[in-house]
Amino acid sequence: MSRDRIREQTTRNYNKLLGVEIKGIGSYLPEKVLKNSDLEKMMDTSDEWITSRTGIKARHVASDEQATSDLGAEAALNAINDAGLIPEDIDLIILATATPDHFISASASIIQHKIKAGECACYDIAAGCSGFVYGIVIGAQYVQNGKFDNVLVIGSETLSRFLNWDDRNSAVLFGDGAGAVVLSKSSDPKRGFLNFCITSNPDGGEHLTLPAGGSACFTSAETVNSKKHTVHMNGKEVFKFATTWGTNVAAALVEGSLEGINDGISYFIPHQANERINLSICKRLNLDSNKMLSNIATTGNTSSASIPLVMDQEIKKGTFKKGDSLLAVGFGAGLTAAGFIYRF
């Protein structure tokens, strides 16, 4: 999608979700930490090689007893508690994940059971690393139109289960974790989501995929032995997509709603895929890189969980003040791209 076409979408979306606020936020990271020094013992790599190319120093890994729903349930309960609500207050659960517990049933429904929510609506969405932003946009519309009072949006991943640990180019990138928000109507009509964009490139999906296990390539001894049930990534093409489309979405969101990138945006949270990608986006936007918030050094790429993990971290630190504007942009498998501007 060209920047002009994305700009048309953001112009239409400007102020459409203003008044929908993040009422509560929470996150969860597994206890086990896998450092670059640990990976040096597992494969032909080094801390210097990983850090210089990605900015990653460590990542969290789920225990054998933890599934995606377990991580998501922990983050969900933290967000609900932060909102001053109980699980029965939730009207809809949207789970963004690329690593569900099962194909059937939805992991959102499993989380519903684990947190003891009421008989609310539940479903999963699969939009790769953009999934949380997709979920935000979908959930906020339910609140905006008055259909639901409290929508729980979760990004949760156990990517460590789907990595080829013989492939140093991809295995060193990913980590496990979960983040969640509760969306509700704001008492302040000037607070909330100022603008949003969700889009996808119709070409290039083959550059980031998990080939086997679905209806196109069902499980067999051959698919298991050839490691087709692990993440396959063309890093060069994904890097090119992320820098170009991430920049286009961010620029269009700003142009469609604010005066200028440095005056209008207080903080920027890009998807935590690669520090070099994110610094490149800042440079292309002429955005002061000091406004970029990140935790990639300690969490790696947690896919749909990355943006809410950073948001929770910074909200708990008191980073955001009333009136601040946050630009968040996701990009990943699909190949998808999405973003929003949120006013605190």
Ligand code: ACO
Contents of the next structure:
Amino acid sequence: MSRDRIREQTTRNYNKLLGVEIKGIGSYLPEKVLKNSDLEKMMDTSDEWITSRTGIKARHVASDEQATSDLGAEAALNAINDAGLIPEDIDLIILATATPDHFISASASIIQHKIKAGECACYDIAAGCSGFVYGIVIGAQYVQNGKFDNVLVIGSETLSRFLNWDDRNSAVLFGDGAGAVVLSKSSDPKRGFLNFCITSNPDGGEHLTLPAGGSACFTSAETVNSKKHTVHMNGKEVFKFATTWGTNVAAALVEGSLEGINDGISYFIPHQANERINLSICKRLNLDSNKMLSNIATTGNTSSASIPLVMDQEIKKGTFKKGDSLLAVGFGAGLTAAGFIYRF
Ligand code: ACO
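If the structure you just shared is the form predicted on its own, then what does the corresponding form predicted together with the ligand look like?
Up next: the whole complex, starting with the chain shown before.
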């Protein structure tokens, strides 16, 4: 992998999005909770195996009536309210999702309708579990260059709909949820996105796929019978990718911006895929793992929703103080990786 390419980005991007702040944040988790003990009744697994391999104890699951846009709309309204705005104030809605309501049309437009936003720009982006960070990087640039005042970036997923519940390798890992932020110009030019980086490995995409239902493999009775419309994953390969690229993106962001990892970074929020992946990234970075914030035990892997879900929970707890630097890193299907440093 080209560490130099990432480093080039973080050298170029340093300070470019400072002054664009998170004006409001919100999240939503469906009511229903599926514990490891519930999964023990559904498949050949154990709480001990899941906890020791992943750190996951439980995950939330959408009701039959809830689609990705419903979860996203709840998170969006919470974020807009937190920002002190109304839905009509939003100029652009970017939805990061791997589990849209439909192929046609964009779920961002469905959320626009559900939250009663006015006429505004809307689109979905597909960058796997890195999607929210990609959305932040795209959305913040519209604010920075003055094209839009208030950009809503949402990560929302209903992965439970796309799992093969007979495949214990993947079914135990994922959960449903949504998180959202409103990005706007800050009155404090020192606040905002200190650095950012988005990238994708040209190889390895086959290790994490949903093979059927698209133009390469149209839905048929055969694809349904063979469960090709569900998530297929090579866990070991994804693990290797996540630890390597997650570390490289984080290291490049820090090297491109700050004094040193433990002096410069107040908190670290990695994508919540697996506690072991995240502890391994801390170790490779020589980052004190007490700085890592996590909710994987109660949410599982919510893909693009995972970073804003942790951020929202920690902001509501009052974790971050003025001047703190938050490093966030995503990695996932593509295989993509992305990160930012946000200064409060
Ligand atoms: N319960 C019990 N046993 C299981 C389960 C389960 N749910 N799943 C697998 N096993 C078994 C396997 O069959 C295997 O048994 P065998 O040795 O008899 O064949 C054994 O446990 C060990 O399996 P491994 O694959 O070696 O387990 P490993 O330690 O690699 O952990 C895991 C597997 C947790 C999937 C790990 O590889 C991982 O986390 N990979 C990353 C995957 C990921 O996070 N994907 C999310 C999407 S991508 C993203 O968000 C980055």
